[in-house]
Amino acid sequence: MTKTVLLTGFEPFNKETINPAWEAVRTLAGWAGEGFVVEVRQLPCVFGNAQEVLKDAIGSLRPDVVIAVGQAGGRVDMSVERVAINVDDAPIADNAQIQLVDQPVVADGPAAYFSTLPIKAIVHALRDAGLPASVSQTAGTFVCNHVFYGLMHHTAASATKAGFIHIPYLPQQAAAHPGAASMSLAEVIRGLKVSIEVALTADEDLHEAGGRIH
């Protein structure tokens, strides 16, 4: 039986004409291997309706893996995030003009919730791939955290492996941010499709250090 995966990334926000995210899940529209498919999904970058979009997509595809992408400007590599916290904390207004402070991204829901990816044996492969790559300990508090929260509550109760991971700056938005890191968007990519590569075949994590002092 053909698995699904969807891929999700998100509109540009905060002044930037692109998102890289999307800009790099898009191009995996209809990309399939051997016994799987991708569908990929655009999320807005609005409190809410963020997950709503998700949701639905979710209930309809019931996908096999859920990989949702985001941008993080000043990451220097790809993020594979390990753990969404129920808060958020926008130091920015959403694409709505929303700026939620201290509120649970689901009310009474568990303080956290850790990806059902196989988190390091990705980074691993990406790292063997020649592609930058970390286990990171935060999605941070604003739309991103959201919809990495929100889809481990929807999905907790399944079979599917979902997590989030972030990626830089393209090099065009980083010639507007002196000193910023950028990825192009041909490795983003080819990270992505290791990604997804991993986490369909991976039975097991990998048990090797990728946590940091601080």
Given for the second form:
Protein chains: 4
Amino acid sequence: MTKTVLLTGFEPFNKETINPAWEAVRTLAGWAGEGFVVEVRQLPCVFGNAQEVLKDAIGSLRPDVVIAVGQAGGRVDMSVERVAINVDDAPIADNAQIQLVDQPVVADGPAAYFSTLPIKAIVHALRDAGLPASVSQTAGTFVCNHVFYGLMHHTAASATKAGFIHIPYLPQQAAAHPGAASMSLAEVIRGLKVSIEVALTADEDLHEAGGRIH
Amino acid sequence: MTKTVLLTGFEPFNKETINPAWEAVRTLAGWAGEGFVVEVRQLPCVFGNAQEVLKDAIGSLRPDVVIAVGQAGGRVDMSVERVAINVDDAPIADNAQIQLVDQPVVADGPAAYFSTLPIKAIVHALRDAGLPASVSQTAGTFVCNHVFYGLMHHTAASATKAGFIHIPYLPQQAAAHPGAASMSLAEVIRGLKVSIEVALTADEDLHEAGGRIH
Amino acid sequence: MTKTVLLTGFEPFNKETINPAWEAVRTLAGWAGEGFVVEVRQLPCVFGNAQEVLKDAIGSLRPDVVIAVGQAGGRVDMSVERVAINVDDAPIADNAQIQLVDQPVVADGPAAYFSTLPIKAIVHALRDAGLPASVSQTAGTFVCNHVFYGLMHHTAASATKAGFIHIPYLPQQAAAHPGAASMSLAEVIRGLKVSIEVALTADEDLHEAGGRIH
Amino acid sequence: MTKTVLLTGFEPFNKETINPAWEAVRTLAGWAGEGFVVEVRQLPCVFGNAQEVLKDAIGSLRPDVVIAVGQAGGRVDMSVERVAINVDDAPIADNAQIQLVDQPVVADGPAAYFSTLPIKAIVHALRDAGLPASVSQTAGTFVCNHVFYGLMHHTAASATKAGFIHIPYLPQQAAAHPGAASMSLAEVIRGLKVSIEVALTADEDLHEAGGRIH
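Alongside the form predicted on its own that was just displayed, please also present the structure of the form predicted in complex with a further copy of the same chain.
Below is the entire complex, every chain and molecule, led by the chain shown above.
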């Protein structure tokens, strides 16, 4: 039976005119491999709404794997997030001009959820594919973490594998942010394909160090 | 009634001969202000043992406030940790030469605990005192996070306010790590005093942004 | 009359198996546009020898433009060097296992030479082309600066436009250096083409800020 | 015969209300050791004027050693500058609201001057004293480099040892610049004393690596 992979990317935010996550994700609409097909959705960069759009997509598609992808301007690699925390603490306003401070993503929800993607196996495969990657211990406290937490909360009781990957600026964005790293669109797309394939096929995660001293 | 504040610092690790956390913490042994007195303990940098020493101290002292302090070599400021996660994933071996990978700190424990210190108020007061400080969204996945998680798990059902503060290298350590930032011992001690006073007196935390986009 | 552009890249050094500069430069061998053709040379990463190979190439090709390209592992963008200084002060040994300390590149040479490339115009054009770029105020004190200084000394009395561009790791290198930024080979090649075209056509440099406070 | 050491620090710039260089330097006015006494001057953060004030001081004091000190917001250590370059290329306006771009500091001056301080010996002594320090390969292209170049040009024909040291923000400044490193005033003052003593006593510089790959 064909498995469904849901890939999401955000609309532009924080004064950018593009979002590298959506630029990469949208190219994979309909991408199909052995036994799977990819569906994509764009999420608004808005607290609350972003989760609603995601839940609707999960409700209608019933995906086996969900990977939410977000821009992390200033990061150097594809960082596969380990944990989503139950707090919205926004350093900037979202696209609806709302800046939440220390609100729970889900009232009475647990403090955090761990990704159910095989994060070590994905990082390992990305590096094997010649792509810079690492496990990240924080997805921040803005809309990315909000969506990641909402995703894990919504899929907690199911068999769906789900998680979040942060990606750097595209080169054309970094051109306007001197000092910021970038990854090309082609590399990001290749990295997302690798991530999807590992998420579909890894029965369990690799036992490899991927943490940080602090 | 006099309140008890328990302050802990680790023994040196990762080839250092001193640990700035312990160097600062030990100077505060017996420090007393209006209505409180400080007790200090050194923790081994060893998974498991560190928690045992901490639990014993909490059991015998029954502190009102516990602040665990740890070295974050390379960080630039006093970073007040927001959240402890239930995973040990060590990039280096601990002082007992054990390198845990993807083990829970507490089997069947929740995915994370939030600090019960008034973290925003502490950061605000540190900055007002002319000290560089920030809220941190990750305490890493090594022995610091391990102790932080254990501390929060152990005090979860109590009224004890507890949390973790990471501090930079001391100048003499940074002298051997070109490129790494530092804070002087005097500034760190002053910062810990400020943190203790805020933890003792803040009835609730400040409603101020302290998060990160990613 | 057809102009000749000499492009050089180094052999791998510092335990790398490839050098992104040479990987990019060698693809441009024979690249010809309106009124110009590109010649390429690989330089050894060896004090002294690198300069000899470069001088021989200049002697035989009599190029109108020379751009030496080098790997700057850890940098985030194409950094167009402003100045070469008359000192070899190597933090690591070169490929002949020689580690020079505080030797002049050219005995009795001037303290420094400025690039004769239109560095501001190149950075401007790279950014316009959607590529991250900046003016760099230091090319270091290793073999890259050594070659850059030697190049400028050798072409000082001529009409040849000459200079140096540092480039980041390739993604497959950064995959082995967690925390390091990268640029894709395709982007670097595109950036070198832009740089060559600007160097050939700019009559004078742009009057745009490109410096640093410190 | 008593030697004279001239120490300079700038007035605040770039929206700061203090300048750590001047805060440290002014405490050393009249500091005297075996065979030397320290004179201090504040320099305006203004192209041209800063040099005039410095030249006047040199003219009247006839110092044996001159160390100009400047704020490098964001740097982590005391960085002893190796080389001053003959260019003003300001990323921000100076305190007279002038923003020079690609002007020579001294028309027809050489491209650069090397510090005549024993920079390796100073860095070595600072580290021995437990203070973070490094050789820096660029003093930027703003008023610090401008003064450094002017200083070296003015003392080029004399026996005066002269150079420039950049220092980080003070903690109270870093408190307002999250992410920026700092050094305490006491550490900086101690470091300047060490630097002065080494500058006075070192007959020649140490033969130690202090360069950068790029």
